[in-house]
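Single chain ahead, by itself, as structure tokens, in the form predicted on its own.
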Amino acid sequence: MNIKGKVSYSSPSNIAIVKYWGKEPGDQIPMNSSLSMTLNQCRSFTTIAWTIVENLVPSLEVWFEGVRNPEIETKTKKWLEKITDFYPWLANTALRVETRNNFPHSAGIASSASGMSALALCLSAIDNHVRQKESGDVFLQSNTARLGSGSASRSVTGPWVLWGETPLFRGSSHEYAVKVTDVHPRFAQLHDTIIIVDKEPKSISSRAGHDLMDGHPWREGRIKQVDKNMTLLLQALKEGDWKAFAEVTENEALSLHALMFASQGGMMLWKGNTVEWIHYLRQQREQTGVPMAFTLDAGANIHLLYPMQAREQVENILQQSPVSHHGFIYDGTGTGPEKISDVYEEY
């Protein structure tokens, strides 16, 4: 079998409402379940040029934003070794990966989620051709993405996605993410304005941060907190309860960073303006009554969620803020990845 081709996908980041932080023994097994909203605009764009030849020694090149990146290449090689059992043809395949983001890398906007999910979807498309299948298995796509980045498991679909086994949701699993479909029309389309407080890469990676949950004095309490917040969030999404949604959203964001603060060594990813923005947004919400809720991933930048009808009011609040920033990214609820192209030839 001698085949070559090229496949391209764009895949979105996601913003977790109930946060994933900490792991169980095993390969990318989450300590707790998490639930996220898939984004629409913040995306990774990935192209894989591939060649499969019998007895070919496998090879890999990874180019990030036009420059070959040995660090990402090494991580990708390790990931490919994990998933070769799913895709045996990888043992005789040469891959050239070109990828880029349209948002700041490693700044707390889940670039690993969009990047790894895009890679997983490209490989799934190659597998479809090799095995002559019409479509990929979304659960396998999520599982392979998870083995590269836990949050990537949630970016292979949308708009509301749950990852991690929990008795609160039938069909949930540690191995793959599942869609949450019982969602009130109020939450079918939210706006997410990302306030760029800091454009620089994080001082400590999320992977290292997860490790700090091992032996964390609040570990067991955190697991109980997630069960409570997941119950409240699923109910809020179903009933269209904005007040309950906002309360869980902000409680989870602050809890995530409190866990970091209380970790060994005091992991701290907030910047001074992160705190100033939170104070300002709360003050404006109290004064105006505009429905909005903030959350953060593992970084300094703030995601501000709000219903479509509040867009003009929220934009005025943001533009009038005295707190400095590096700009806004206007995003919202998305439905998942998009295939850009898929071509092949036999020779």
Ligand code: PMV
Given for the second form:
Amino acid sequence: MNIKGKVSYSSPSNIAIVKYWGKEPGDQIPMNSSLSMTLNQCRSFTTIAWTIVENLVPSLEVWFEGVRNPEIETKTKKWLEKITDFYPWLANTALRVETRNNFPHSAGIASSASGMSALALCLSAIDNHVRQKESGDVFLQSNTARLGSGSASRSVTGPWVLWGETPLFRGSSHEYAVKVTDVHPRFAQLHDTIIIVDKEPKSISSRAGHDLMDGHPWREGRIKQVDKNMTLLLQALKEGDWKAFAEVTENEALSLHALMFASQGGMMLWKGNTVEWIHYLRQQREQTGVPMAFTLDAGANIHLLYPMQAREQVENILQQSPVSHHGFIYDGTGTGPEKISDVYEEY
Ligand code: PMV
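Other form of same protein, the form predicted in complex with the named molecule, not the form predicted on its own:
The complete assembly is shown below, putting the previous chain first.
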């Protein structure tokens, strides 16, 4: 019997509070555990048209924002090879992937997290048809997403998600991410305004960045620091302690980039305006007492996190800033991917 279908998902990006930076030997095994907030607005929209025919030679086409993209196609092929053990039917499947993001490329928003998680969700939906299952396994979805991009493992669910084995969290694993549920209502809904400091694609990939942690002189110290920050963050989330949350958030962002500065070759993703913005935001916080905390991913752009009630004040602070930028993206806490459509037929 041959089957074919078409499935579409939208999946969000996420912003790590405790950062994943560096790997252990193996396939996408993180050096340390990480914890992120799933975003709501910044998403990838992915459709897979699929055909499974016995003895079919597998094939793949990837279209990104309306144009066939050989670079993403090559990466996706490698990823599919890795996950064929989980989905053996991939060996006889023709896939045509169409994907787009609703946020600018290289905006300091992890497009690999939203893109790979959307793909993983689509494949899980196909697997449900093939094996006639009611629903997909969220751990398998996370695990397959992880094999494409580490941070993608955390985008399959929300709002607060932990990836990487740590004695601090029961049930945590290197292979998949788990939801953190012991969260105070104060952290149920935060705003995240992304300040676009730089529009250019970043100079070094995060893959190359992770590799710089191999033999990094601060590696052991970093692992200890994560234990401390993860302890503080889990406690802050549980107790609704904004001050402790803000301290960990900024310490992690600055430490991530300090690790880059101190690595072989001196990786530097900040632009001058990144520094100007950080000074401005801290000075405004000092003067006004408005609760807000900045963080950065592997890029120059700034994510500014703040509670709902601070929205008007933060907007004023942002609008009045003398520091230049290329716009703001307004996002906030999200709950995870959404299925858009899923049809199939036997023939
Ligand atoms: O998932 P990757 O390989 O793109 O790495 C993500 C690394 C950071 O965004 C800097 C941190 C994180 O935990 O998301």
